Every structure is written in C-alpha cells, then in structure tokens.
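Next comes just one chain, in structure tokens: the form predicted alone.
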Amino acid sequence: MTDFTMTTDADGVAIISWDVQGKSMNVLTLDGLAELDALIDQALADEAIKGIVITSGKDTFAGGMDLNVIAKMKEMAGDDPARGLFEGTMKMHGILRKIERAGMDAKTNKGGKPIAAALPGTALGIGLEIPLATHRIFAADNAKAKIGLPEIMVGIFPGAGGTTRLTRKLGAMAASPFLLEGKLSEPKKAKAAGIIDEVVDDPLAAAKAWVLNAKDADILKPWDAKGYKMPGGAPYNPAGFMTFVGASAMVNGKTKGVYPAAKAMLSAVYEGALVPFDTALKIEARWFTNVLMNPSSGNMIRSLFINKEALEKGAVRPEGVPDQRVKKVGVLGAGMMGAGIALVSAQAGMEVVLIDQKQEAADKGKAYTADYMDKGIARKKATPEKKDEVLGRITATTDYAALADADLIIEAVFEDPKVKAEVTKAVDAVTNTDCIFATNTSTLPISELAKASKNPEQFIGIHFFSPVEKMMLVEIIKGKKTGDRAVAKALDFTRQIRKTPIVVNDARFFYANRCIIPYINEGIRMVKEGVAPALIENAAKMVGMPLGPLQLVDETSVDLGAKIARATKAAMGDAYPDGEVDEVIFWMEEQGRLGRKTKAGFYDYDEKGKRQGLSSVVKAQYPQAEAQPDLIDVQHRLLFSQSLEAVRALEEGVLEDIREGDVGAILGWGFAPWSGGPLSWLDMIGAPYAAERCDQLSDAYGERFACPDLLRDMAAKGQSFYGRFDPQADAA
C-alpha cells in the first residue's frame, strides 16, 4: 500500500497523488517522503514527461507530518540524536530542493520541467511546505479551507524549507503572522497574502494548463535568480534592521522566553537572510534539530497532539459500550453557564431544552445563543439562516415535562446542594429510566450529590469551563457508584461539543481545582510575606502561566475563593492549611475589593474594567519586605504547588490516565504549555532534583511542599512518569 502515486496523461503531464489510506487527511511518514522522492526522480528522468503535477486523492492536501514520527525521530536518530535529526532534516531539505530546481542547468537555470501543486482543500504543515518548494501553486475556491503553517502551536517551527521559503517570498515582517503565531487563511486570503499564487474552481486543470505553457523564467525562484532581493530588506539594510528589532521585541514579549521554537525560528530567519538560498536551509536544518533536541517540543507535542487526540478520540472511553451519542438534552438552569452548555449543544445538532424558574430567565438563556450567532455574522463566521437553524433547537421553557425524552440531563444551577437535590429529584419524576444525569460542579462531591438520585449508577459529574463556547477542556468525574454508560455518555457528548475530556475519580476539588487553588493560594501567601506582588505576577509570566495568581483570583472574584476558603474549612476542620491565605482574602472581601467585577482587587480598574496597575492599597496592607526572594524560587513555589498536587492527584487515584494530567492542566487552567504539563514537566527536570527540591521547599516554606511518596520512590529508583505510566508504552 503506498501513499503517493504516479500516472501520466496523453499531454506528457505526469499527476503525482497523495492519498493516504485509512486516513481522512493526508499525513507525511517517512516512507512516503521517500516514496514521493522516488517519484520525483522517476518524473525527471522520463523525457517524455513534460512536467508534474502533484495533487490530492482526498477533498484536502494534506494536515502535515505525522507527528508521532516527529515525537520519536530523536530516539530514531541512533547514539548521535543531534546529527541524525540533522542529516535527516537535510535529507527532507534535498528532496524538497529537488522538486524546486526540478533539473534546471545549475549556471543557466534552464531546461527543468515545470512543476505545480493543486490544492483540493486545506493544506498545512509540510503540506504547505511541498507546495511552497513547486513552482506554482493552484488551490480550489474552498472557503472552509485552511493554509498555512501551524507547527508553532505545538512546540516546534517549519523546518521542510518552509520557514526559508515563505521569508525569502513574502519578507520577514509580512512572514511573521503566518511563522510566529501560526495564522491560518482560507484560500483566497492566502493568495492576497502572497502565500500561494492562483484560486481557481478546478486546481488540478489549471495546474496542468500551466505546466504544459511553462518557460524556463517561470520556474526559476526568485532566489536562485541574479539580483534576488529579500521582500522589505534583509537584516544588514535600515528596513531590514528595523523589522528584526520589532520581531525580536514582539516574540520575547510574547513567549517571556520560555517558548525555544520561537526564538529557533526567528534565529533561523535572521541567520538565513545573511546567507545564499541553500547555506539558509542549513541554518534552518540546525536549528530545527535544536527546537527537536530540547524536551520542550516533544513535550508540547506530546500533550498538546498526540495525547489530546487519544483524548479526544476516546482512549479512556469504556470498552464493550454501544454509542451514546446525544440526541436531546436538557439543561437546567440558564445561567452563563448553562446558557453556554445549551449553545455549544445545539450548534453540534442536539435538541436542547433549556429550564429555568422564571420564563424570562429562560429567555435570556437562550438569547445568549442569538447574541454569540450575530457576532458570528458580523464576523462573516455565520449566517442568519445558520443562526435561526441553531435557535431552532433550542426550547426554552420551565416545564420540566419537556425533559421526557432527554437522554441526558445536565444540571448547572446555583452551587447548593440542597438546590441541586431538588432539581435532581425533580427530573428523576420526568424522564425515563435510561436518561443519564450529569452536574455541572466545580467543588461539590459527586457522590454526595448522587444521594439524591434514584439512579446513582447514571449519575455523573460534567465540569465545564467558562467560557463554555471557547474553553476547550470538559473534566468528568465518576462518583462511587456511576456506571460505565454513565461515562461512556459523557464521553460522546463532549466529543459531539468538539471539546477534550478527562475522566477523573470523585475527590475534593476533583483535579482541576485542585491544583490551581494551590497556585492562587500560593501568590497570595507570598502578598501576606511581604513579596512584591509585581514580582509574584511576573515571575509567573515568565514561567509560562498565562496569567498571574493575583490577576487569576481577580478575574474569577475574590468573594468565590471567600466562599471556597469557608466551606474548604468546614469540611476539613483543625487539618484546613490555608489560614494565611484566609487572612489576605477576607481582608479584601470586607473591603469590597472583589476583583475585576467590582473594579478594585489586587489590581486597580477604570471605569471600563480595564486594569491599571497593582493595587496601592493592598501594598499598604501588605507591606514589602526589604529583601526580597530569588526570581527561581518565586517560580519554584508558583509551579511546585500545581505539580505536587498533580502527582498526588495520580498517587491517589483520583487520575487514571497520566495524560489527562498534563491535556488537563494546559486546557484547562494554562499550567505552562512549553513544559508539556505539570508531570511532563517533572520528567523534564527529573524526579532526583524534583524530590530535593521538594525537601527545600519543605523545609523553607512548609509541609504543603512535602515530596509525595511516588514521586520519592521514583527519584530512588531513577524513573520518570512517563517512562512508568504511559498507556502508549504499555501499548508498543
């Protein structure tokens, strides 16, 4: 079975197609590297082809590299990872080049065949990066479309020429949207942009028109051709030097310079613009094999595609269940959250009845889907009959009698357990006996709330994330007595939602909550030591939290960590351990300075809400102390907090599967993404230093830092997390 084929028409046009079977979307192995090469070579060699054109078999290109050959070249690379990855990436730079000399004289840069791309549909990665190395690209006027080059967003840069090639055709600044942040365009704003260079209704006929009417000016590159000059300056030139201070200046400020990818590539974009076409692929080559060298990248990859997929495609799903995708759900309660639920649901097709006491509230619920269609529609993202489609499906109503024929219920009413009893029993009246129901918590034990069901084997636990329609990450947690089918929904609906789910068993705060608490918690016990609170957020910054403790426990209001505090307290009695922290937080509340909402917290706020600075008025609560901590341990303290509870959260059962440790923390709270997650992270730093340091922070700040007996068994006997918990490696 091979991947691409080749075939040649009556005009001596050869047809090279990529077609991947068993595969929606083409990806690129190396055995089809290697097959496309020999194709190439065989089109070349053959005089009466007169010129190729590589295509698709499916309705897109393709969606890139296989990453899980990428995530194992550095083991595949022999005793020498760093040349293997090398010579390996050179090897893929002179197939590419291949193409794009495509057997022109090497002085007169003439007599080489015409070669072009035809783009059925969306083309990324290395399938933007073969049609980049052509000589022509055509691409259907496809709107759902997507072309360019995302590798960014997992960690690693264009290293097929790509990076070279779209710098060298557009110039570094115009470049840089589509390198540095990954933007994506449909078609015709990727050929406004410069990307590719015709939209047509029928690619693969206009590709062979241009092959067959091809000159030798045609093909050549600009960059191979005398006098080439790099669009908007090279580095040396005053346009030039400009453009690279500013792109230095922008990914240090957005990166903090945790991100190595980035910095790769702008390195690799600099160095190359110094030099000739192929010293610049060398440059390229290198520094790709140092963003694949750094454990940064397989870790992104790792969590952010590989692992996230698995999620998303079911890998803890229980086996022997028959699918339970939803066709009619309720949800009670019309609240933002609920609003949000009932949005999300009803764009994946599902007929939503959407409850609340008051029909007006109701109402209001479902006006929440209209308002987010229209900026869809102001957007050019939507349509109006697109809109009254999605509306359509929502009822909005108080009779809980609608709810007869749901097959799942989710609950998202006010955080009480006597409130969410009654809603619970009053479902339980109305819908049948395979109905599943789920509650929409943050904190609430399932299993206590499951009392009030007479179904407690259907009932389950859906915490999602505000805001629904743009939060990526569903955590579902099983009570003690919720059944496999009661999973097995969950899991289907939220793959329905589009969103990644982590399946986690019932404990305080479930996994989510319970590491980010630690980390809000954390900033504010260093407020209370007299640490300066630009220091505590920067520091954060700087590690690769999107958001600083302080501007977090802002954002999600002060009031609700009071609440938390009191009830956390109630419940654990004489061991609660966070009396510290009590002291900041209900000062604040009794000052009124709920965060964002009331316009006073950590932060000061204008009229608008936007933030204008630290609060004066909490420094003169809290003064700072004269000597002030090591950047390194404010990170320590800031990160340690999050990935202890993590291990504990494995160690204690509460997560199954070690990759929903680290999907979860960057879906859903932003733990550091270059690290790959809080486990990732430890493996990255290895358990010995993980458990010292443990013992530093112990010994400095507390028992809250206290090294977990896993994570000291595996420093004795040398192991990472991966290395003992991988589903994968079990797998291979």
Second form
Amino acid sequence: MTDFTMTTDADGVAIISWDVQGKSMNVLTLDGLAELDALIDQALADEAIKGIVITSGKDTFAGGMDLNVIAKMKEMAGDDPARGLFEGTMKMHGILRKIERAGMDAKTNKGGKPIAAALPGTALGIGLEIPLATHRIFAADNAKAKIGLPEIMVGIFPGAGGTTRLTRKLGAMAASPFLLEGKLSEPKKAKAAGIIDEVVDDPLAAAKAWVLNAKDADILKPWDAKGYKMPGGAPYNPAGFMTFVGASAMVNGKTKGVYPAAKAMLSAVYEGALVPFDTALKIEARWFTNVLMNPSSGNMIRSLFINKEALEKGAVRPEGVPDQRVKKVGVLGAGMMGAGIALVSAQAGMEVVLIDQKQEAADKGKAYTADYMDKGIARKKATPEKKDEVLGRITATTDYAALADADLIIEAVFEDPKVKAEVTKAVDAVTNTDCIFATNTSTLPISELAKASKNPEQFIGIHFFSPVEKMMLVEIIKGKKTGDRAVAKALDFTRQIRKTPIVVNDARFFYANRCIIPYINEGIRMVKEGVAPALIENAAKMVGMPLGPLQLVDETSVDLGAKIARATKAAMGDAYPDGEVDEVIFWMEEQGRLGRKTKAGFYDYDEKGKRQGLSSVVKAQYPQAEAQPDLIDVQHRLLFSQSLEAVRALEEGVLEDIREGDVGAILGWGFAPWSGGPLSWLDMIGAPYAAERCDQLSDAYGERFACPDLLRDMAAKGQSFYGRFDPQADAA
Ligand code: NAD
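Please supply the corresponding structure for the form predicted together with nicotinamide-adenine-dinucleotide (the preceding block corresponds to the form predicted alone).
The next block holds the full complex; its first chain is the one shown before.
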C-alpha cells in the first residue's frame, strides 16, 4: 500500500501527496510515516529538486494518527514498553525535525530546501503536526475545514512535536486553548491565531510559488535562530510566570487531577520552555510516553474513539437487514423531549410531523426549533435560509392522519402506560403496515407497552437523554418481541441524527438510568448517615464525575426522584432496598425543596436560580457525624454503586456488549471519562482488588455492594472484562 506519492514538476518542486486508498480521510499509520520519511530523504538528496510541497490527494489534508495504532503501540513496544514508546516517539520527532531543518547546515543555518504544506481542508492532530514542522502552511479558504490538535479529547496530547512547536510559535498563553481544550478553528481563524500562515484559493499553487522564491531566512524557524524568545515569555520571566501559574491552577481546577494528559502536557510545555528546542522535544516524548503508559489513555482511546466509532458505524446492527434510513418521522408529544427529537430529525433532513393534543402545544414544540435556529444565527452557526429549510420540514398538527406515510414514529407523551397505549393504538389505525413504532419512555418496560401494538415485533424503545440536541447517547431497547428490522431502523435513525447508539435488552430502567440511580441514592444515603455534603460532592468531582450526586438530584428534581421511588417500591414490594434514601427524598418533597426549579434543594439558590452553597436547612435536618469517612471510601461507594450495576446488567444480559456498557456510561451520564467507563475502571483496578473492595464495602455499608458472581469468577481466574469478553478491543 502506498499512502504517499511524489512527483516533481518542471520547476523542480517535489509534490508529496498523501492519499490513503480506501479511506475518506487520511490517517497516519507507522507504514505511512516510513513512506513519508523515505520520500523526504529522496527529495532532500536529489539535487534537481529545489523544494517540497506536502499536500493531500483528497479534499481534506488528514484526520490525525490512526488511533488504533496508538492503542496498540504499547503492545508493540515489547518487554520494555516505556522504552519502546519513547524510542518510537523520538523516531517520529526525528522525521519531523528533518523536515524542519530540511538539510540546512547546523552551524550556518543555510543551504536547506524550502518545504511548505498545502492543506485543501481539515488538518487535525498529526495532520497539523506535520505541517507545523514545515516552513510555511497554506490552507484553502474553506470555512468547513477544521484545523487543530484535538488529542486531549481522547486522553492523550499532541506528541509529535505539536505541543512544543505550537507553544514556541504562539506562546504558552495563546497556545493553551488549542492544546488544553483541543479547540478547532476554520482556516481564517486558525490564521488569525497564528497557527497557519496563509489562507488562499489555491494552496498548492501558492505553496509551489512560495517554495520557488523562499530564501534561507524564510525557512529558518524562529526557535532555531539566535536570540529566540518565547512569545509571552518563558516561565522565569514576569509575564511567563503569570501564565504558567494560572495555567497550572486552571488545569487542576478543570481536571481535578484525574486526566493525566492535561497535566503531562502542561509539564511538557513548562519544562520544554526552559531548554533548547531539541531537548524540549525529548521532554515532550518523555511525557507522551508517561501518558501512553497510564491505563487511562488507552481506556479513553478505546471507549471514546475506537468503540464509539464502531457503535456509530453499526457494530451491533443486525446482519442482512436492508437500509432502514428514515424519510418521514412522526413525533408524538411536543413537550420537552418531543420538541428536541423533532429538531434533531429535521436538522438531519427528515420530514417531521409533530403531534400534540392541542394545536398550541404542537406549535410551541415547533417554536423550540425556531428558537434554537435563532440562537444559531446569532452565534453565526446557522443562516436564516437554513432556519427556514429546517422549519419547513416540520409540520405541527393534532391530526393523526398526517402520519399516514411516516416510516418511523417516536412517542414522547406523558409517562403513563394508559396514555401511551392510547396513542399506540391511534397510530396503528393510520400508519402503513411496515412503520416502526418507538417509545421514548424512561421507566416503563418496553415489552409491556408493546402489548398495545398490533405489531410488537415493530415496537422498540428509543430512549433519548435531555436535552436531546446536546446529549450524544441514544439507548435503544429491545422488547421481548422486537424484531431485527425495528433494531436496524432505530440504529439507522440514530446514525442519521449523528448520535451514538447502544442497544440493550428490556429491564427496569434499561441501562443508563439503572446505573445512575444507585449513584444518586448513594449520595443521599450518605447525607442521612451524617457524611458532610461537601465531602460527598467533592469526592464525586475529584473522581471525575461531572456533577456530584446531590447537585444531580437538584438538577433533575426531587419530585421526579420521589415519583420514581414510589413507582419502584410499588413494583418491587418487600424487595425494595431504598427506604433510607426515600426518607430524605420524601422529607425534601414535603419541604418543597424540589431542586433548582424551586430555587431550593440540597443547595441554596439566589433569586435568579444561581446555585449558591450547600443548604444549611438540609444540614440541620441531617447533622454531620463527628467521624467522617476517608475520601477514598466515599469515592469508592460512588463509583462501585454505578459499576456494580453495570456488571449486573451484563450478567443479566441487559447489556450484550461490554463496549456499549462503557461508551453508554460516559456519553449517557458522564461516568468518569478518564477511566474509559465502569467496566474499564474495574479492569484498571483489577478484578481481585475490586472483589475484595466489594466484600469490605458490603460488610460496612450493605448488601448492595455484594460482589457479583461474574466479578468473583473473574477475580479467581485473574481475568479482565476486555480480556474475557472482547479480546479484540483490548488496548490495555
Ligand atoms: P412533557 O410533559 O414535557 O411532554 C409531554 C407532551 O406530550 C405534552 O406536550 C403533552 O401535551 C403531550 N401529550 C400527552 N398526551 C398526549 C396525547 N395523547 N397525544 C399527543 N400528545 C400528548 O414530557 P417530556 O419530559 O417531554 O417526556 C416525554 C416522555 O419522554 C416521557 O415518557 C418521559 O418519561 C420520557 N423521557 C423524558 C426525559 C426527560 O428528561 N424529561 C428523558 C428521557 C425520556
């Protein structure tokens, strides 16, 4: 396979074109890197070649490193993985540094060949790190292109010189949003930020012309010239000092110290700023190795990139079912969820019929899309034409006849089995026989609701999270009789709206809510025990949960919790385990402390509804115990309560695929993303230790922490989840 090819034009400019066959976007593999290296050697050695342009044969430049390779690099590194990783990274630095120095004399900095990058479109990750090593970057004026270094989003950092070069090019402060937040920009903004050098109509022609005219001084990087000073100042300089102290505080504030990549990158930047460029690259490589050696990075890449993408591409789609893409969707109930579902469907190009009981309610649901598009226009993310186009696809009505030719129905009416049965029947009376019916219920068993349908094999759960337009996960639930075509339809629809699906079997609370409820309950239980609420909330955040359990209750509302508790108790009878939790929840409900919406909950709120501090009213009702538990105990209670539920879901066959368990947890309820998900977290701490902790926690706090048989068996056999269930995906 040839990823890079080289041609030389009549003027003596070598064009190295990157075009990975069979892929819509270039990604760099180790073989590809070796090819690029060989071509650079060849071009530098050939006297007839005056300069080089690196470009792409596609309409984009590159999407980055093949993350499958990064995930496997540790394995490939053999018995001494840290050394192998470090040496591999240094080799990459060597190749990019060769491009940067371009054959120049080490002492005089003269005699090198100009090398430019011509980017027709998107250039991400190593797809920007290679251009950053060239002498000038030309990008096409393409507002859809994205330029940036998004590595931090999957738990690593730019390790092919991008961290060191961008810091030296822009200064630490200006580089920080691009490095620490993975900010992506369109070419004009990337030029304004100083990341790329020129935005032109024809980058290849402009790059060639530049190469032919470039002088020695044009190709010498500032950091290789005498007297280079870092923009904004290095650490031991008044301005630089402020930057680095602030950055360190900001990173720790945001990551709570649980994301190893952000801290390691900051160390690479800080330490690198104190030494010459080549030493800085070595430091960058050491920290990059450190991050790759941390199980967090492998787990994050596995869940947030490899497995997420596999699920989006249909890894669990039933085989042999023809394309089920949706043309016309009927959305029943134009409330909070229905309005959001109509919006994302219309945005994806589907025709939408949005139905409610009254025309005003249906219109209000449609107005949600109008508001959303208006906000997009104000932020220059949408145009008035686009708004008209999207709104034009939505028909708001009360008339079920409008559903006649819909091929998918999603109901989001009240959470009441009777109401749901009524609308199911009303829909069956008007739709054609192959229409699929989906319910967005959050708590009602799908198999029960399917009983109201004429075609239970065409009945399925499509469970969205709120707010629909923001939350990336869609939980698809198979009832007992749900057929393959309904599953394929739900998956094809999810793909159309560009969200990530997981497919689970029907059981109380499905998967996501089943795991998040024990987390919330554990937090409330601790309040009842007299654990300081601040300790509970901070312990959660310090272990990477986006919201503490008490804040989560306030956001989702105490009355919803009370309603779910009553319904669960009614369904479970004597087996109901959460009486202690209910005592607190029902007291809060009585007090009218329903959370943010009543401006009073576990927290106090100001007039405008802004969260203030943890409430003294709650503290007075549940006084703090004199002895407070260790932080790690609180953290383990919060993480085990979720993770053990995920294990039970797997044991019971609610989850059929561990990848879905991890990806669904991070995207659905924000389970500590640094860990790669609850099953990845258990793998990280190891089954034997996890089982031992279960025994200790269940002795101290109750049966809910009893070690599931599956985990006990894995502990005895020394297995991991990814070793036992998905050896292919094992990145650890
Ligand atoms: P909502 O009260 O905001 O909206 C329900 C809408 O359904 C109302 O506009 C109501 O007028 C309409 N409706 C009721 N009966 C109807 C009928 N017979 N025909 C047509 N329309 C009818 O509720 P919501 O929060 O949007 O929730 C809707 C569903 O989605 C529920 O099943 C809920 O459990 C589920 N859900 C909610 C969330 C959430 O966070 N709110 C998340 C996931 C799933």
